[in-house]
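We begin with a single chain expressed as structure tokens, specifically the form predicted on its own.
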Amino acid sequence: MTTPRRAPGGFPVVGIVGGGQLARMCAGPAAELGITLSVLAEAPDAAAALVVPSAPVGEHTDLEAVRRFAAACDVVTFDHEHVPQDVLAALVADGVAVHPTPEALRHAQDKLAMRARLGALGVPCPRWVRADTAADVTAFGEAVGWPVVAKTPVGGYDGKGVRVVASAGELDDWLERAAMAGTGLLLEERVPFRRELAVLLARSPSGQAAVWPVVETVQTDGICTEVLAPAPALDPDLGSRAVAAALRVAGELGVTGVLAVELFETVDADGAPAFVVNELAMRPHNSGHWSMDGAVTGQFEQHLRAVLDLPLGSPSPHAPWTVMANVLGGDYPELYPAYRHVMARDPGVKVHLYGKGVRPGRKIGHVNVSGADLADLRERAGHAADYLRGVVTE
């Protein structure tokens, strides 16, 4: 179906632009919500068109397709960050209620301008620069010390786009193609960090906000597998300065819907428990996943409500912890024999898999448990993901 069917009774439609898990797992919270989901999918068996029964195939990329698609839509918003400014430009120019907007977004798809803004918004960040010449990266490596880390500004993620490197002669390749796109790296220093931490909110046009707990996020080759809800032993002034700050991002840059600030944990010049910000998300996060079943509401829903300017729900957590394990592509092509396991073992598993083919590494799904033991819950979400990956037999 390419036009969405509209409910009675006044409700409306949500269009997504982009296929993505993300999508996808809206598409339960929109139902229960009473609303339409209308997804732009990139292929007829993209995650999200395989339950989403309004799912046009167009890109991203191609204006008309986004257009048209839009046109259909009380409210559009995304799977994820990449959809071109221009394009973003000509759906406001239409009067599409577009969230989040342009000017917000824009801080989630350029890093350099990430930094910048909260620079001058005075939020904690690593000492950074752009560079455009070797001579650029020499300097900073030696102002800040080396190996400092390289990111290209945009278009990165889970682990991608970024390096760490200890001369400028590792990034030759690299600034070619920056040159030729006119667009710089961003250079960071390399931050020691405690463990990684983030912050999820959602906000509405109208203001309103709520702010699930801080998580500690576990990254393993630059991808997230395992997220604890809430982070444990978080200083407590931590968590009240660390939220403080992504609500203060939210506000001053206009988010609508659901933003993900990720955090390094640090320690300051006093050895006092300190922060620095490392990325941003515009949208339902890998880092909110646990929310789904660890929150009253979760992150999907409260994404859909905040575009809607519905009223937030609560953000509290059902149980003292929740542990949410990322599934990655491995040894089973099949998953449904793995996938009846799992449950049949531990019926209190919440299995949420994504309707991707199986490829090594990649993220095919998610596993969350609640409960009052954390490192019973470690083990017990670790088995489950380690099993849909065939790392484990039994």
The other form holds:
Protein chains: 2
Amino acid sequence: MTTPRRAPGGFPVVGIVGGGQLARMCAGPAAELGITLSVLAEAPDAAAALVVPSAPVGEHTDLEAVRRFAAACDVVTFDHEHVPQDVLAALVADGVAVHPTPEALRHAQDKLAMRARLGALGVPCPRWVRADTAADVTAFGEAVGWPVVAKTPVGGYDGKGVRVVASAGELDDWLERAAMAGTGLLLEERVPFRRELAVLLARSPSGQAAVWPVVETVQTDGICTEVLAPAPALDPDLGSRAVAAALRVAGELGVTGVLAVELFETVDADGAPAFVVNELAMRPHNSGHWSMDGAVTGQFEQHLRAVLDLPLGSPSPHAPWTVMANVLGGDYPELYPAYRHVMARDPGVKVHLYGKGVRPGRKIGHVNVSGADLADLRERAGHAADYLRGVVTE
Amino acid sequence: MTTPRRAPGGFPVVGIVGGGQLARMCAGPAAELGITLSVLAEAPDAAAALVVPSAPVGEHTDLEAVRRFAAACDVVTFDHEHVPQDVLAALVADGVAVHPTPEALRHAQDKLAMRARLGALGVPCPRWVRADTAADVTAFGEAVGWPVVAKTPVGGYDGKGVRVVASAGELDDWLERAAMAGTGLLLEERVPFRRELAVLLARSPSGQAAVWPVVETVQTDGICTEVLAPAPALDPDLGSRAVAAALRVAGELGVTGVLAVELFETVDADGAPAFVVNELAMRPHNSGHWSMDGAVTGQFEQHLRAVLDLPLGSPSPHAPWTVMANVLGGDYPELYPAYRHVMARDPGVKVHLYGKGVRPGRKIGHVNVSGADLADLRERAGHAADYLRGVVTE
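For comparison with the form predicted on its own, provide the form predicted in complex with a further copy of the same chain.
And the full complex, kicking off with our chain again.
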């Protein structure tokens, strides 16, 4: 079925472009809220297509496919940030409500645009430059010190599109590709950070915003593997400043829906806690998966409420701590027996799986555990994730 | 699409006969768990059919329709208790895993069978009798005192199929119908009760059981309108005895899936707290809706885990109190504006709607609120439900 069937009573249809796990995790909240979901899916067996009745197959780059899809929806939002600006502009010209708006989304699609805008807003960022030539790279490295971090401005995710380089020569291939694409590269100083934090919030078209507690994110090989909510021993003043900066970014950029602001926690010249912004994402985000079980309003429900301009729900946590651990694909394709084991070992673990085939290193699910003892929760979440990956076997 | 699409990795398909709100509320947990749901729906716009990709339309009394449906599922369970025993027997003969089993389910389908079995188990019940004639009614009324409660043994729900009568004459029509159907009527003494309680548990085919805290249920005109979890000021010994009785019923009857045991809290001859069993339901139940937001494992997730013989999740509550209020249909069909208002007034209220058209008195949703102040939670849940019904307007 490609036409979404609307619930009676004036309830809307939310269209999500992209059928990955983020769209999939909207399905439960949408059903609870009485809202109809429609997903433009990459394939009939995309994660979200497995759980949503209306999931036409089409490419997010195919203007006519996106247009046909959007015509049946009251608002269009996204599973990822890869929908081209010309497609978005055509939707807006068609009169479709698109959230986040193309203008806001540009800052999550193009890291150079993001850096320029955050800089103009006075939001703390690493030193950065656009590099088009090897000479640009060398000049920046000599100015801020080697190694430097190079990023493709567009299309990167989960550590892809990021390199740490000690000389311009290591970027020959990327510079060549960037020159052909006319995009340039983003170079950033390598920030010595204490840890990574994230501020997650939702903002509605009316301007209402709700912020979840600041979390600590733990990355392994560029992939988020663990989230601690809230961030342990966070300096209260740092937390306030980080939240204020995230709200300012959301407001100034006109973000609608969920915004994730990823931060490095650093130490300033006086030894005081400080931060710089690492990345922005304008959609539900891995750093907010804990909220599905750990907060009154989870990020997927909140994203739906925000893009519909409904009043936002409370982001208050249920428990002193919630720990999220990502489940990465392991060596064996039959996950079900491991899943049974994890459930038997710990009745308090919330297992979330995305309906995806197992491939080594692929994000196929996550687990959440809430409670009062952080060390215990980390052990339990980590064990469940490791067991599902096949890294531990007892 | 009528063939459910299975997730990779060995994950099962759960088939639910009946497409009402109970099936609908399984959709979110199924998506989270990576389990595929398929629903045999009464109509293409049944509550669950709106949110599940595989929802063939068919009647639960149509053996061939149920059989075709079941052939694509790993286990079959139910949205309601009305599937005839001969249909269930045919499924079992086909080798289908049916949970709850027909033998257990019989006691939720036929209140006379339930009373006979509970009596044999020594579980406290009101005095009761099967009545086939006016003379039977008169004799029972004279023995236990008028008025008495008359129930149709099969097919009643939400106060339908229950009458309080002061004489045999008031039952002429029911006796006539019961005589034609050969079912008889169930007569029960009218129990003077302090309040109504419910014990909700889940039990798996392996025999594992998990019990949620005992709740108080408030009925209005025979329909559950409010649930307080846990039951306030419950005598601990009474609570233990009620849970023990419910576990005994589940074990002795071989219940699989969620079991709700509805109780009257009474006072014994010595003035001590006591109880009698009012009704049994073998499926997720209105008295457990609070658990969707108020417990680590909600009843819909737990029902799926139980019927799949997966290890059960923790039934521990998140908060000191959760209050559930049912949303009944009111006078206006456009619910969306009221829904916006309720969300704006109280960001902590969890609104659940079933995608059903509004008809006066019809259960169309419920709200949950959790926290530490029971009186405050009751006011908030009650206000939200009343506003959605149109009973209050500010």
